[in-house]
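Let's start with one chain on its own, the form predicted on its own, as structure tokens.
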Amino acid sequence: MTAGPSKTIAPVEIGGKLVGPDQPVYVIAEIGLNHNGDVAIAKQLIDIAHEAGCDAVKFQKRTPEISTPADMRDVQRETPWGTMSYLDYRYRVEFEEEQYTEIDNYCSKLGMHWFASPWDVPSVEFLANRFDVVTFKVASASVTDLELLTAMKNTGKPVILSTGMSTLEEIDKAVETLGTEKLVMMHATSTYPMPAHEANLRTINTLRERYGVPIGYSGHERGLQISLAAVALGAVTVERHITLDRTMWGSDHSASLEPEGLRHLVRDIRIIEEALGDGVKRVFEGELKPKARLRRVG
């Protein structure tokens, strides 16, 4: 499966915003489970994302009795709420309709997009039917779950596909299932936190040429440099986990950006967008005086 480097890549519309080449980078702040089951924390993180200038916040939605592996359900886990089974923990941090209604109303007032990565078919139906989310995000762990991908495809909504922990052959099957008309892909490496030598950012171009769809970047590294380099290499969307404090309890906090880091990320993405220009070589107005003063010939 290859689109070829000369194929024109059309943008994908997500909630009224175009995501693709020559469009502003669509910045996603992934809250995921970093709300630790608390809507108040979720709202704080939404505020942080909005103030930083992000386009969207993203959550994760599970039906725990379906998405929790059978061999993990009874495993005991130490949590801030005491020792409990892994399945009970999943229920403890899962938002349901009441909490997502609060989130939906809160984001609407701010003009923020919100959506989630559904981990099972009932979660797809929940997000599409009860909240009409602007898009779905396929988590890297779900790339091979073709039943889940088919459910997302059948909603008619755009889909953002992360590609971490996946071979090209696995991604080929996912793309065949989803189609390319409303597809945005994200280069990702699913190591938490991700070391620089695993970033492999040139894969952005590999995916663009192979599939002919807009390609973004979902990062799990510490710091900003790799995400900013992805933008310079043509990533049309950037997703990073966010947290109030990287020392908080939970598996994703350590690989997340704190508020100041998120603000700097969005600021620097916008500077890079402006600096990339249109590729037409020209003499700028600011060069005219130095040219007259310094050039001796011609």
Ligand SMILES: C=C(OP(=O)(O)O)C(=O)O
Contents of the next structure:
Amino acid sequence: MTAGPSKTIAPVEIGGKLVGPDQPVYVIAEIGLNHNGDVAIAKQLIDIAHEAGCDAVKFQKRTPEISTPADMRDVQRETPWGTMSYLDYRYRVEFEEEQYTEIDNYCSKLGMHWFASPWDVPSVEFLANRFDVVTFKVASASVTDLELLTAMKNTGKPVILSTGMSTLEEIDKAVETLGTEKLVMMHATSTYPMPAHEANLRTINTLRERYGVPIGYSGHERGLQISLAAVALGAVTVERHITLDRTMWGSDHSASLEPEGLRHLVRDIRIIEEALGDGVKRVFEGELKPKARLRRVG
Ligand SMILES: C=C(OP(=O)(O)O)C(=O)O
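Follow the form predicted on its own with the form predicted in complex with the ligand, if you could.
Below: every chain and molecule of the assembly, starting with the one above.
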């Protein structure tokens, strides 16, 4: 499984964009469930991602009766729509064909990619058969669901595999199932919000050397520093949750970026890309005058 540090890593094409080393960082705004079941909020978040310069927006697609653990289904939950079972809440926030068609049309008008992490096989079929999504994402929680991964692989689309809450042995099995040809992997730690000491960003290098595929970063921290450091360490894609307002009701809002944070993230990623350069030591034109003025010898 060790690709070796010197192996050239081939980029993966996602919807006409190359994702890999020496390519622009592919920035994914994870809407997830932060639309709270409201397509108007989803569209506002798509606008925010587009204006910030993100490449893609991402959703989560579930078939609630399959993906909700049996012992959770009847648990009562206070929601903005009243007290309901966890299963009913899952249905309440799930988008179906009508909403995804609206999203699909909206994104194509803006020239934005959209895709989702399907959490069960019927959700893979739903996304593959009804929409021409550019890629599939494996959520960290699904790394060991090899039936789900096989369904994604069989679509022939590229797959983005997140690796939070997973051991290298579990990731090995996922990679054996998915193959490496159209695979992008994401380093992730699935703590919400993630403290800095659990970021372990050098894992980006570990994964790159072990699997020889482009490695990105899926972040759940507060703030921007850790995502920006991931880019400096070579992450080829960055995914962050976004929200209209961190105080909104729902589990993912508090560890999400608000519009201004997202704008700063993309702005700073583009500056870092430029600043990383090609590693060839050279004297820049702009250094010549200071050189003439300051260097005494040679
Ligand atoms: C939970 C998800 O991703 P990650 O594991 O990267 O946070 C997801 O994509 O649905």
